[in-house]
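Have a look below at one chain only, the form predicted on its own, in structure tokens format.
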Amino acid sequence: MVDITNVSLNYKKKTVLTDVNIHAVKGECIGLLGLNGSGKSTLLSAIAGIKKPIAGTVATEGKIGFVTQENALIDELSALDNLRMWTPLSKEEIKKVLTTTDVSVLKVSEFVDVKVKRMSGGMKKRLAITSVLIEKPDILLLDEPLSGLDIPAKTDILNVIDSYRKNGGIVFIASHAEEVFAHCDRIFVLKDSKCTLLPEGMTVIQAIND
């Protein structure tokens, strides 16, 4: 469960969001739509417990996994050694997870020994999401997960998100990429410091340009 009640948030001493109210339950995917600077990342940070609201409350139940835009990976380490930073599983146990569970869709097993500094953007994103999912979080926060990726990488990431939801996980996706929102149950538009539900019949493009 994620319960955001009357939340207001600052970024660099400026109010970016006021009076946000969102309640999400198991198996639900919430889309956060907005341009750069609209407060999407700040809201995800509040859900993760990193950012403290200036008003209101954020209540969550369960383990949270947060994939940021920056990809918290260590360049000098291989994919496998990066994963070992996030889980107590042994190398062999990790390799088994990469090929026998839902994260196999992300194909990290194909470059498990490659160092991050030699990876493409798509490989890094696949690895970053795997590093979070390997610990089986109840709540998955994704900040611009499709940014700069090719079509195969986008498809694989959206597929793993769908699988995660079907298993009862809660997903929050912050993005301005239209294809993301076809996988969301509800879409909230972040604009002019407000967070409002996308009106029925309005497209993502219309909401951004309105």
Contents of the next structure:
Amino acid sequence: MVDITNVSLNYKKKTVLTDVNIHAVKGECIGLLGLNGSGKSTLLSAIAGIKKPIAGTVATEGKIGFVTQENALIDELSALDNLRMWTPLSKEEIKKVLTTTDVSVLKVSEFVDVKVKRMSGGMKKRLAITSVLIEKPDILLLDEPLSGLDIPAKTDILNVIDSYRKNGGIVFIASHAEEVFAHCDRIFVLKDSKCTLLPEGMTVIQAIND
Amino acid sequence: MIRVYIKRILHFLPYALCYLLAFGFASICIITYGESFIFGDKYSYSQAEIVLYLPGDSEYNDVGLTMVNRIDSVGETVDLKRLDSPEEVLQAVSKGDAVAGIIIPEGFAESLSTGENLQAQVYFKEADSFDGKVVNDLLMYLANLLGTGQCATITTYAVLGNGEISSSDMYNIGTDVQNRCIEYVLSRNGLFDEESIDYLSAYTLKQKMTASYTFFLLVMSIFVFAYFYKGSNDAVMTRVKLSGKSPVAFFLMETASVAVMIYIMYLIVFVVLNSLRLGVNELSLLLMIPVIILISFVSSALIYLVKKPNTVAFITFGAGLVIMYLAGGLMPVEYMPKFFHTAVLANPVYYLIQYVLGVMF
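Having seen the form predicted on its own, the form predicted together with the partner chain:
Whole complex next, starting from this chain.
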């Protein structure tokens, strides 16, 4: 469960969001739509507990996994070693997880021994999401998960998000990409420091251009 | 996680070693050849012209002066020029023709055997940045005046050894003269701050430069490790917090990794310096550990605060170079202008360099 009540947030001493109210339950996918600087990432940070709201409360239940825009990968290490940084699982156990669970859709097992510095942007994004999902979070926060990716990578990531929420996970996605929002139950538009539900009948494109 | 860290170190180490190779090679060139390029020839860099007045044509003076000049430590450090009057000595020093002047009073050598202990006067310009070294050389010179006293002793033996005095009395008189000479030299040393000068003068210029450049090399490696350190990466730190790991433990792990890499660098420096026969103390492999840990902590803290590796490099080479210079890390303090001699005492890095010098040699 994620319960955001009357939350106001600052970014660099400037108020970016006021009076945000979102309640999300198991299996729900929430989309956050907004222009650059509208406060999407700040809101995700507040849900993760990294950023403290200046007003209101953020209540969460369960383990949180956060895939930030900037990846948390270590360039000198292979995909496998990066995964070992964050999980107590052995190499063999990790390899098994990569091939037998839902994260296998991301195909990290195909480049498990490649160093991050030799990976493409798509491979890095696949690895970043896998490295968070391998910790089995109850709440998944994704900040621009599809930016700069080709169509197969986007499809794989959207598929893994679908299977994750089907298993009862809560997903928050901040994005500009229209195709993401087709997978969301509710879409919130962040504009002029407000966070409002996308009106029925209005498309994502219309909301952005409005 | 520790195994992964060891892998990280092994993967990152080549970058650190490239830095070591480039910077270390330059440092070794400076240490090996810089002595003559920068500070002049080994046998002439420290030769200070000192003017001297010796009264009369006493045979003790001539024999004493010859003995003093024959002593290598004097010959290599002091170019001694005898003048005809005390006024000429003062004039030479005040004009800057000589860095110092010594005026030996009438009956000086004789006074050594009577206990009167006449004092030789030493003149030098306070503003002269060279004075620390000059005083040191003068101390050595004055100590070598003991040679004059010894000359007086020999003369005493020669004068008294004509058979009119028993050998035991002659021995006692000779011993008494020697003791008075030693007392005289010791009482003269009390006029100078001999402790600090003596401490540094125990090391050669090459040793001082080797220690300070080794320290410099280890400190400057901070900019390389800024690219290794992940504690300043917001995404990684977010991940650390959400994974339930302690940010402090992560900081310590990163710092320990940096310390291990710096230690490996020191190990290589140690082997190279000893292969060049610079005689670095084996115990330094142990005693350098606190310095390396300190450098790692300071660098980790700097990188953590500054965050961007490029900014860390800018700070390291900007502020770092100035701090190192003001600590005598780039050039031995005694070769710096007078003002810095006092300023370095307020710089903690100066004491670290002195510690490294003491540990390495």
